[in-house]
Structures are given as C-alpha cells and as structure tokens.
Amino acid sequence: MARFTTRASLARLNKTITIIGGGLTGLSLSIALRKHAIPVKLHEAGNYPRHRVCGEFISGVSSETLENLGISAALSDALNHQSVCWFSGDQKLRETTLQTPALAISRFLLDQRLYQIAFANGVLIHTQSRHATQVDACGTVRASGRIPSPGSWIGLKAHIKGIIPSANLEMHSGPIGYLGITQVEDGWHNACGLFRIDRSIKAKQEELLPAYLRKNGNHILADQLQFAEWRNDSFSAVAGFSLGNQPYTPNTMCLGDSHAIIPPFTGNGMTMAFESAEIALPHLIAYAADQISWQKACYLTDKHLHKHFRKRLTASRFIHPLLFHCASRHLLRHAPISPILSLLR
C-alpha cells in the first residue's frame, strides 16, 4: 500500500476528498481522513440518526483497524456476543460459541456517533444530500451502499422487545431465507433477515417480517415478533440489489458496499465497511498529497479490496446456496464452526 504521507506536507495541500454516502465506510473514512488533516466532504441522503437492513452484529473486526480509522471510542460499550444457537423452521439444529467475542450495538446509535465524531473533526456534511458530482470525479469517493440492480432478494429488519433469545444470536433459517436476531443497546434486539422475494406475499410494512417467516417455516418465531413490542420507526426493508462484486466502474472509487455486498449470514458486512475504509485510506492520502494520480488511486484500491475481501466472498458464495436447502439441517447440525468461520474472515 501507499505509504503514510505527514502532516506536515499534507498542510500544504487543499485537495479535498468528496464522499458520497454517510454510513459507516464513508462516515469512518471521513473521520480517518480528517486525522491526516485532509479536507473532507460528505454528502449524506437521509439524516441521523436512522435505522437501516443491517445485521447490527460486527464480527471478526480487529481493534487496530477501528484504532486506524479512529472510531474506537464509538464502539468501546458495543456488547460482546459469543454464544450461537441455529434453527431450521422451528426446529433447533445446534449451540455454538465463537472463538472471538462479536460487537453488538445499532446503526441508529452507531451511525449517530460516527456522524458527531466526524463532525467535532472538521468533516463538512451534508445531509439530505444526493450529491450530483459525477460518482468518477477526481476525488469523490462512492460509499453510498447497495448499487441499485435487478435482484430477487428482500432485506427485512426491526428493533423488539418481549422476546428471549436462547443465545447471543439466533440464525434462523428456510426454504427461502434466514433471519438472525441479536441484542443490541437498551434491551432492544435486532431482527434482520435476507429471503427470495416472494410475490405471492402479500403483506405490507410491519406485516412483512413475520409474513416471511411464516413463507419460511419459522412459525414460531413469526407469532414471538406478531405479539412483540417494536421501536417505533425501526422496521426498514431494502430490495433491488445482488450480492458479492458490484460492476466495476473505471477510475471510481468505490467503497464498502459499493464494492461488494457479502450475504448476512457471515456477520461479515460491517466489518468490510471499516476495512475497506482502512484500505482506501493510504491512497486517498497518496492522492491528496500528489503523490499519486486520481485514477492510480482508484486503480491500487480496488486491487488491494479484490485481495483482501476474495477469499470470504468466494467461500460466502459456496456456502450461502447450502443455507436454503433441506441438506443443510445436516450440515448446520454437524459441521465444524470454526474452520467455516474462518473462511470469511
């Protein structure tokens, strides 16, 4: 990677990096950026805080990566999970526990964080903002999520309470989908699944999470969430996307998952988002300091995010097919967790 350029030579330099989407890669990269005194503006399209389809569950995320980035402080009452228990429908296949603790802890609070970090930082941001800067502009960075696709799967998720979990996290899966649910801050749990969309559902809003399931087989899960308090506004839904690489642009940065969106079930999403931001950061810093071109930039980062993401998107693509059929009973039931594990990580 690009070697660190000092603040000393980078305070003679105005280019300011501009990043398109206010989640957790652009938000940490903003921050990260403005530790090397490098200008940044944000533009994000909704407001903080918000909910978002996200797993809430951060898994494999080293803390010299969050030190890097400068976010350790946002995370550093994140709760630990360890414990895992998995169903198939309503049936209870098997109880785990992780080598390394995972972090718990929601994008409404985490987001809202990272948000005031970057701000007190000097991170100019605009929020409601769909910035119209050509996404290939020198210095404009696209981390603004999902790249909208034709796709057949449905992100669901909202914040309960009056539920009791069995373990830290509970995977629940199906025919045509799966669903994990996991503690977050203030006694809240997250559910957030990834299904087939299914056309034959009717349902609207609220009514799609234990629609799904039911469609699913996980009848007594649907009727827990059907009589469960949810957080107000916390139901989101996301569809029009397609997992693993997105379409590659030359000479556009693209970050997180712009870049490549691997399947939930790998607990993985989060931390890619603060890894590829770390691995940007050296060539944003080579860029801004002339030492590097626009499109060199470009063109090392998506090299080294290929290099290190490859091995868990390969071994997440074999895998997640394994997830919808009755085989997987089996191999849920028995399958060693930890060599599995890390092959995405």
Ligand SMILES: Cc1cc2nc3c(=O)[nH]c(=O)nc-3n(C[C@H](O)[C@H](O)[C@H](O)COP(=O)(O)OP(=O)(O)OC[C@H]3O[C@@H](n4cnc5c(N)ncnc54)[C@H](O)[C@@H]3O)c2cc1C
Second form
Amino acid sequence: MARFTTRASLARLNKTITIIGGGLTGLSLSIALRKHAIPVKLHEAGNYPRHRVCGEFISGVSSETLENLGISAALSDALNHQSVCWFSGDQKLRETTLQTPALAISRFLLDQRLYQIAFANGVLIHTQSRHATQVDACGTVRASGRIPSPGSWIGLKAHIKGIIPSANLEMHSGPIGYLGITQVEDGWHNACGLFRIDRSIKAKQEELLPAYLRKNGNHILADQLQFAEWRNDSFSAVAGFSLGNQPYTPNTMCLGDSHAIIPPFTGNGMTMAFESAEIALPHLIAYAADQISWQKACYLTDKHLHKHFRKRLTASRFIHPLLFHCASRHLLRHAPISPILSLLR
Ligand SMILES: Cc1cc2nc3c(=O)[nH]c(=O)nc-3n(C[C@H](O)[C@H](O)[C@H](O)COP(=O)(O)OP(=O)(O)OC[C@H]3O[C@@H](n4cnc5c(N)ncnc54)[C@H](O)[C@@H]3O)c2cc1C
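Pass me the form predicted together with the named molecule as well; I've looked at the form predicted on its own already.
Now the complete complex, all chains and molecules, led by this one.
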C-alpha cells in the first residue's frame, strides 16, 4: 500500500473527492478521507436508515482495517458469531465452528451509524440524490454497488422473530440456492438468501421468501418463516446483477461491489467493501495532495484491488456452483471447512 501523506502536506490538501453511493464502501471511505482533512461530497440515491438485502454476517474483517478507516465504533457492539450449522433441504448435515468469530449487525443500524459518523466529520451528504454513474470525472469515486446486468440471481431478505436456530449461523442449501439465518440486534434474526431466478414462482413481495425456500426443498424452514413475526418494512429483494468482477471503465475508480461481487455464502462482501476503501485511501490522498494524477490514482487502485482480491474471488467462483450441485450434501458433510474458508478471505 502507498505511504500516507505527511501531516505537513495535509494542510495543503484542497481537492474535493466526490463519492457516488453511500453504502458501506462510500460511507467508510468518506469517513477515512475526512480523517485526513480532505473535503468529501457524497451522493446517495436512497435515505437512512433502511433495510438492505444482506446476510449481515461479516467474516474476515480485521480490527486494523476498521481502525484505519475510523469506523471501529460503529461495530463495537456487533454480535460475535462462531457456530455454523449446515442443512441441505430439510436435513441437518453438520455443525462447525469458525476459527475466528464473524461479526453480526443489521445494515439498518450499521449504515445509519456510518452515516452519522460521516455527517459529524463534515462529509457533505446528499441523500435521495442519484448521480450519473458513467463518469470519468477526476476525483469522482464510484461506490454505487452492483452494476446492473441481466443476471440470473435474486436476493431476498427479512428480519424475523420466533424461530430458534441451532447455531449462530444456519445455512440452508438446495438445488436453486441457499439462505442464511443469523441473529442481529434486539432479538431479531436476519433471514437472507440467494436463489436462481425461477419464473414459475408467482409469489409477490414477502411471499417470495417461503416460495423460494419450498422450491429449494427447505420446507420446514419455509413453514417456520410463515408463522414467524416479520419486522415491519424489513423485507427487501434485489435482482439484476452478476457475481464476480464487474465491467471495468478506464480512468474510473470503482470500489466495493462496483469493483467485484463475491458470492454471498462467503460472508466476505462487506469486508471487501471496507478493504477496497482502505486500499483506495492512500492513492486518493496522494491525488488530493497533487502528488499523482487522477488517471494514476485509478490505475494504482485498480491494480492493487485485483492483486488483493484475486485469490478469494477465484476460489469462491469454483466453490459457489458446488453448493447447488447434487453432490453438495456430500461436500457440505465432509469437506474440510477451515482450509476452504481461509481461501475465501
Ligand atoms: C443475497 C446477498 C446476501 C449477502 N450477504 C452478505 C453477508 O452475509 N456478508 C457480507 O459481508 N456481505 C454480504 N453480501 C454482500 C454485501 O451486501 C455487499 O458486498 C456490500 O453491501 C457492498 O457494499 P457497497 O457499499 O459496495 O454497495 P452497497 O451496499 O450496495 O451500496 C451502494 C449504494 O449506492 C447507492 N447508489 C446506487 N446507485 C447510485 C447512484 N446512481 N447515485 C447515488 N447513489 C447510488 C445505493 O443506494 C447504495 O446505498 C450479500 C449480498 C447479497 C446480494
């Protein structure tokens, strides 16, 4: 990673960085830039707080990364989860323990907290402000999440109460997808799944979750969800995206999901959002201090992102299809979990 600019030169920094997208990438980057006294404008198409499709299970993030970005406080009371229970269809296959605990916190709470920290630190935030994303304007960072594409996936999520999972994280797999259940704050459990789009499913809104679970052979869980309490407005759905590296535009700095989307079963997408902000930071500081051009900042960041994420993106690309394969029961029951997880971060 490039060296940080010295304090003496910080006083001369005056270039504004514009960030498109106020998700985890955009908000954490904006906070880190403000720590270095760089003016930041952030455009967010939506508002805060709001529920988002996300498993809310953060695997592999280091305390050093959170510290470097200045966002440790936002995660200080996140739950620590270590036990994982795997199901295929209605059958319980295996219980495992993660070597390092994962963090769990709702996006409703986490994004709101980061927004508040950013605002308090002088980030100029424009909510309900949809900015053009096809930009190569100098100093404009694209952190607007997945790049729309005719992908074959649908992500569904809701917060529920009234089920008692057998581990901190339950993973339910089947031939068309998987769904994770994890406890977040205030006694709510987050149920979030990724499924191949099935046009024969005619359900709408909340009904989609149990309908996809039934199609996936997770009938017991589908029944449990239908009788559970659902948190108001927490149901969310997303479609129209592709996994893996996103299309690249030269001279544009694309971070987080705008750079690459790792399959959600890894629980590593949020870690990648934070790490991509951390990777871009020294290059943006050098650009703001007039030490490098915008083109060079984009080039160096992109090169570093590819190098840093290559191994986990490649490993997850191979493992992801196996979760849907007819042999997945065997794999989930017998595969050595720890070495596989270490490939995914
Ligand atoms: C089904 C599913 C489950 C997942 N589960 C997990 C998990 O358990 N653990 C994990 O670590 N990761 C998980 N992820 C991935 C994780 O949610 C993402 O990697 C993470 O949210 C990426 O953050 P981001 O800031 O790059 O993008 P986002 O969080 O998508 O933020 C992008 C922001 O940009 C805004 N925006 C978009 N376009 C514009 C525009 N034109 N102008 C202004 N603003 C704009 C959006 O409103 C949004 O707020 C999951 C993803 C899916 C689909």
